[in-house]
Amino acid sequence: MTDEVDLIIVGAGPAGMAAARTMAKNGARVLLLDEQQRPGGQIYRGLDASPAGYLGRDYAAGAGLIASMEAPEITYEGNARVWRIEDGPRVLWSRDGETHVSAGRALLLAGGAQERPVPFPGWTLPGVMSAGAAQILMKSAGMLPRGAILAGSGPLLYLVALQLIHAGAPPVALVETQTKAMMARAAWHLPGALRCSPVLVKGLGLLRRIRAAGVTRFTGARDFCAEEGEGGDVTFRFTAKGRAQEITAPLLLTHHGVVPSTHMSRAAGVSHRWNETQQAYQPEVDALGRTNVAGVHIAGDAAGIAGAEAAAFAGELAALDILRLAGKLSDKVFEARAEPVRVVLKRARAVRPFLDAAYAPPAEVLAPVGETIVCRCEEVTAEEIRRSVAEGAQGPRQVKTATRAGMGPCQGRMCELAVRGIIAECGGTPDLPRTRSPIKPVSLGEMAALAQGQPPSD
């Protein structure tokens, strides 16, 4: 076990890095764990290596935050996969087949978000992948998805489209599911969103430049279906404005927003709730990121989707609270430093209700039908899940037992939201799925080697 630090942070994205920087500035020792080799999270992945200019100014803006991780008070452990969290708090993490045990006076979970899986017929074919995965390849390997179709909804689609345009590899089409009715509902939130007007202006600028580049754009699309085309291409079929459409391209990149990454917080015993607006589970936290588990805070998109800027402010606010609880800040100093952060955090979150209404995922994504594969690991279809509910399976646990949906290596990360949607649509009880250690796959040999030294408590 390593020496106890003041704070263990899991996740080196905007929230985790902002919290680490705040702690370090106050002389507190931080252990920062992340699955990537270098800090940055998904949003700033690869930025300190060889950043490509076409990724834009918002991407480059993370350089200062990454540089601050060089502070002597911060110990960064990359390629670290956290697979268990215990009281204490203690964190068990694995790297290169060896498990390490770290203890801290406090724990901040800043695991960020994951893309919402988009199940539809053909989504498991070669050449079909998420827009976020394509962006990871762009950031980490400089690989460009040339000649791609972008399909789904949400601001990330516009950002990826513009990045591809700037890279000289514009998408062949932008196929979006949002409708005029959804935009009309979103308009009710526009007055509040205007408090975050730079985000709205930036979004309008993205659309203007996409139109100027001549990218074909469809809206109100539904009934997604992909099939293998000739020569390894993907034939993408959908309906838009009542007319059947078909496009063939080398790649189909899909996206329907992001959801909080909650497996870690659920395994830690944190209470969660269902967010009907964002159609996702999220932990119950207070305004400072505190949870019902003593010593555990959560910040950033892992506590509810609000974007990178808000995540950084939330991370800073959580760190200030942790410093106060540790006696390193007086209540007076805390309030003086926290108040301006609260103001900018509130402003950064103001646009979220508008975005949630404008780009809500469609019903066919939330509760797929027929032979669409829902659980990729175990190749379980939507029809098999529906049949299990009809035969009496109650809730996610019994559906898992009946069909093996969620039993694969990803432990339900790719399918549990669709399984929940199907259970709810069929009249079942969509309880919060149970999450247990190990959170990430770890070999029996590694666990046995750990048992010979320092067994985890149970």
Contents of the next structure:
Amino acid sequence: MTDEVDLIIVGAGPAGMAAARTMAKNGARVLLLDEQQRPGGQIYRGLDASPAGYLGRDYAAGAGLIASMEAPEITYEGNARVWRIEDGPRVLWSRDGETHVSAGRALLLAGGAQERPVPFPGWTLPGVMSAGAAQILMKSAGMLPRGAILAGSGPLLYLVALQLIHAGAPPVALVETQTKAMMARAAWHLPGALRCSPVLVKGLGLLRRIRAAGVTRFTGARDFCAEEGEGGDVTFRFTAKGRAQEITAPLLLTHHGVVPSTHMSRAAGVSHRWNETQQAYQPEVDALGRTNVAGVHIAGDAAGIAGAEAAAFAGELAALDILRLAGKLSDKVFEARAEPVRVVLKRARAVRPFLDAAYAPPAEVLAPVGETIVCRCEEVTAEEIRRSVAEGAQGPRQVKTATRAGMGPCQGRMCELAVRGIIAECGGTPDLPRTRSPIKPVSLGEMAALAQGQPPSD
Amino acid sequence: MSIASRFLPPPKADGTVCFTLDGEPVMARDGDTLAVAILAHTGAATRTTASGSPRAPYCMMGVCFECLVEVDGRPNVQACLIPVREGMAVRRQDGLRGLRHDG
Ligand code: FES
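What does the same protein look like in the form predicted in complex with the partner chain, given that the last one was the form predicted alone?
Once more the chain from above appears, this time first in line as the rest of the complex follows.
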């Protein structure tokens, strides 16, 4: 076992890095764990390697934060898959088939978000990926699609479109689900959103530049469906303005916003609630990121979607609170440092209600129907889940037992929101699905080695 | 079936490594993840499900588990979370893995 650090942080995105930096500045020792090789999270992924200019200025802004991870107080462990969290707190994480046990005085979960899965007939085809995946390929490897259709809604979709345009690999089409009516409803939130007008102005600028590039654009699109075309291409069908459309391309990239990654916090015993506006589960945290589990804080998108800028402020705020709880900051110093962070955090969050309303996912994504595969791992269709509820399965546990939805290797990460949507629509009881460790699969051999007390080779 | 990569040839890198995919030698850029290396090489499926339906990496961030491959005899490795290394023997996974291979 490594010796106890002041804070273990899981997740090296903006929240985790900002927290680590704040701890280090105050002389506290931090262990920073992340599944990726290098710190940065998905948002600043690949930034410290060789960032391509087409990714834009917001992306480059993460460089300072990443550089600050070099502080001697911070130990970074990459390619670390956390699979268990115990009281203490103790964190069990695996790398290259070997489990390491780390102990800290406190724990900060900063696992960020995942994209909301976008189920429709054909979304399991090899030529269909999430738009975020394509962005990761751009950031981490400079890989650009040979021609991609972008479909769905949300700010990331525009950002990816623009990055592809700047990179010289423009999308063949931009297919958006949002309607004029949604935009009109969202406008109600504009006064609040204008408090952080730079974000909004930037967003409008994105759209203008996409239009200027001449990318074919559809709005109000629905009834997504993909089939395998010639040479492995994807034939994408949908309706827009009452007309059936069909586009074929090597790659179809879909996106419908992001949702908090909650498997870790759920397995750690933190209580969660359903966020009706964002249509996602999120942990119950207070303004400083404290949870109902002693010693466990959560910050950033893992605590509720608010974006990268807000995540960094929330991480800093949580770290200040953790320093205070450890007796390293007096209440007075804490207040003096926390106040300005609270102000900027509030401003960074002000655009959310507008974005949530403007780019809300459509019903066919929230509660799919028919032969659409909902659970990719176990290949369970929407119809099978609906039937199980009709036959008396009440909540997610009974649906899982009846259909196997959520029993595969991803442990529900790809299906549980759609399963919930279907249960709710069909009059069942959409409880929070249970999550247990191992949060990430580990082999029995690896667990056995741990039980026999084989020292981890560090 | 051989399906061309869905991506443009990636930019040149300083170093290259060679691994095998189902016995076929593949050149990759040092520092890329295994999933990146495979996607740069082919647009074909990287695994099939129990019912035989083709799948390939979907999320690139460790969430979907569609990128599971066998690496040097170890099954169910998430290709998007490990760096590609010289001499890696990678196999596509067809259907489900048995527990027997575990460890
Ligand atoms: S591509 Fe989704 S887990 Fe690897």
